[in-house]
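Here's a solo chain for you in structure tokens, the form predicted alone.
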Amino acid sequence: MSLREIDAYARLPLPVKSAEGVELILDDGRRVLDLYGGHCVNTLGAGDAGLARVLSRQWYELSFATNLIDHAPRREFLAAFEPNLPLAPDGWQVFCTNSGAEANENALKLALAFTRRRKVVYFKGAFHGRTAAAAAVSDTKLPAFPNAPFDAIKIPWSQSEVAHWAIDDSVGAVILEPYQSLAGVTEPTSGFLEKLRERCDQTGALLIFDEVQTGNGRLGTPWAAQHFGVVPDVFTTAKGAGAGLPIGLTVARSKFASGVPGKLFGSTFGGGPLVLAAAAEVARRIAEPGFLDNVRATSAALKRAALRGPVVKVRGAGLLLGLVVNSDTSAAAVRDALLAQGVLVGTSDDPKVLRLSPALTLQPSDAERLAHALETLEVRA
């Protein structure tokens, strides 16, 4: 009997032997366009000269280091990685790990030491990970686990009112991600993050954005808090931060993450030499003239395209967005649709929304591409 691998990926019939820039390469030389880029992961594109530069360098120089000694890999990402954070009076601390999923639960294990009590809200709709912790603020339809590590209360997306009842003086923390990805890309209402901040403010609950899919540059600004005028109190990200290495970061204002044990957090391979090596290469890019100019441009490109066909409303920004389909089709009929005229796109939890999330280095050009896919498109039932 041979190894077979536990069955949990529906994974697409597509022979992909390589890939370039913002495209896969079949094994029969046909090349698709990815827009959905390894699921905000490949924020560079595939094979990233840049890149391969920097990795070939430090595999050579120091791949692994154990997290007892410092090495110039780590303070290179610090430089590099501080100057995109938003404004905060006291600064912030960072913690490395491999996954968004760990980001999340040091986030809630920070909030919850901190303020000392063992509350947290968060969304319908949401998806953090799939540990313990991180999965207690997650609406999936299967419990991941008998039990939740504490108590977690889930309440209405984009709700104010609900919200400013539910963040008492018993919460320890809020989580939520600003545009719900998995959900089908859904945005906040106009003011809502503004009075999450201030309940958390009037209560003593700390504020977390989960940035693992809307961070590092996605949006057109270089995180969320940017993007909205919202600054939490702690936030966290992975995916992207990589860009195609395991990375997870939870980054926490000075005067919270000055007053969490220092054994509270913990890590082998985080904050390991190579993948920061990476992490800062792609802060450094991030920040470079042009690039999340170019973010917004080709967002806007992509909405204009998008707008044709099965397609009937565009959610989110910059490169994350969630196309909505007519009445008459699915999402994912769509989607096999769109991979037979050579687009690959995402589906979510909302069987009426395909999500777009490809490379940061995709062009404007780039979307021309969809927009014949879409007014050329065979969709079968």
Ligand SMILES: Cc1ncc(COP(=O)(O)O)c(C=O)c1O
Given for the second form:
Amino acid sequence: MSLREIDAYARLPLPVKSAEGVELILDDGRRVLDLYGGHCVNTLGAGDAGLARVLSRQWYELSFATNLIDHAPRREFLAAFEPNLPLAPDGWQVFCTNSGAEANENALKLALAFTRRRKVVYFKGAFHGRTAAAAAVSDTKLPAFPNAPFDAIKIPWSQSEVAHWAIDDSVGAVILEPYQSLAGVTEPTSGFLEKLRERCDQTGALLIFDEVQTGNGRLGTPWAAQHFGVVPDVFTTAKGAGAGLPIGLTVARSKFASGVPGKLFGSTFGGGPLVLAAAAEVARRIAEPGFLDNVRATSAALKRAALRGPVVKVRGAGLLLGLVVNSDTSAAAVRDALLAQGVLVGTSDDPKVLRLSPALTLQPSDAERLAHALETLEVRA
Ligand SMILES: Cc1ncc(COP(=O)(O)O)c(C=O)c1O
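Alt. form predicted together with the ligand, vs. the form predicted alone above:
Complete assembly follows, chain above in first position.
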């Protein structure tokens, strides 16, 4: 066979045959604790029985339907999604697509159409996806396209003074990840998000939170808005919202969503019955008593477990954690050594920071396996 995939990913030496809950099962039967969770996707862990029942029933009942037809999973999704939303006096409206990048494209499109402006402010270290508009506001090493579709203005992360001057009444949108994940789970300095909110209110720019990673219960609250106590005008999510099925959601305050023509938006697959049945199940599970308590308890246990061996600092919230390694080693070397001990973690753009983004069903007791692996690992220089 001569056909190859484009060489986009450096694949790990991990012959995975199957997965169960928070474990990957290798060809030779070994079990690896998955603290990467499919990069924030596996909200409910692998092979969740409740989700399997929902998907199987939905597949036989109505596997797909054009967006010209309404269907029960859409109503169930909206009903399940609403109670978890941050409070907004005018309520919210949502548009369904297939990925985080698409969700961000639509958020930016909405903001620029509503404000009739052509400038977007974004932050150093940001990642919002690989399509044209999302890439234009991502701080990646390789430029994705020769031109941005709007004027994109990059400013330093978490510096209120600079943000104040950069955001004026010619700016249509300010987009940010409440925790910058790929940059190494860097948190905003205290009061920064409040200052952005205030400045956007003064200038009329729309504040967009990219909750592709921080959303769907990951921080121990349904959304980052509740974690930080700052409500954006628009937020986006994807990854964990479908627990393994491709989804992108653009969620906008009604006063903005109803101020632009609906015809700006469209998607063939987005909002299909199977995906929305999955998203409804995820939203219901997040709202179940004890679900987010477990996220917070497991987060505390992981933070305690991680602070040993080569790890000198832990940052982040809930089950989105950044582990800073000491100056003698690199995150990649520690990741490889942990893998040899049966624990999968992620790296980040910061060569000193590992990332944990496990299933939200991980239990506090699972943290002991990380502690043991960090204590006994042999890191190659
Ligand atoms: C914060 C953030 N936004 C957007 C995206 C893009 O999502 P997708 O790969 O689903 O297009 C990602 C993907 O890693 C992300 O981490």
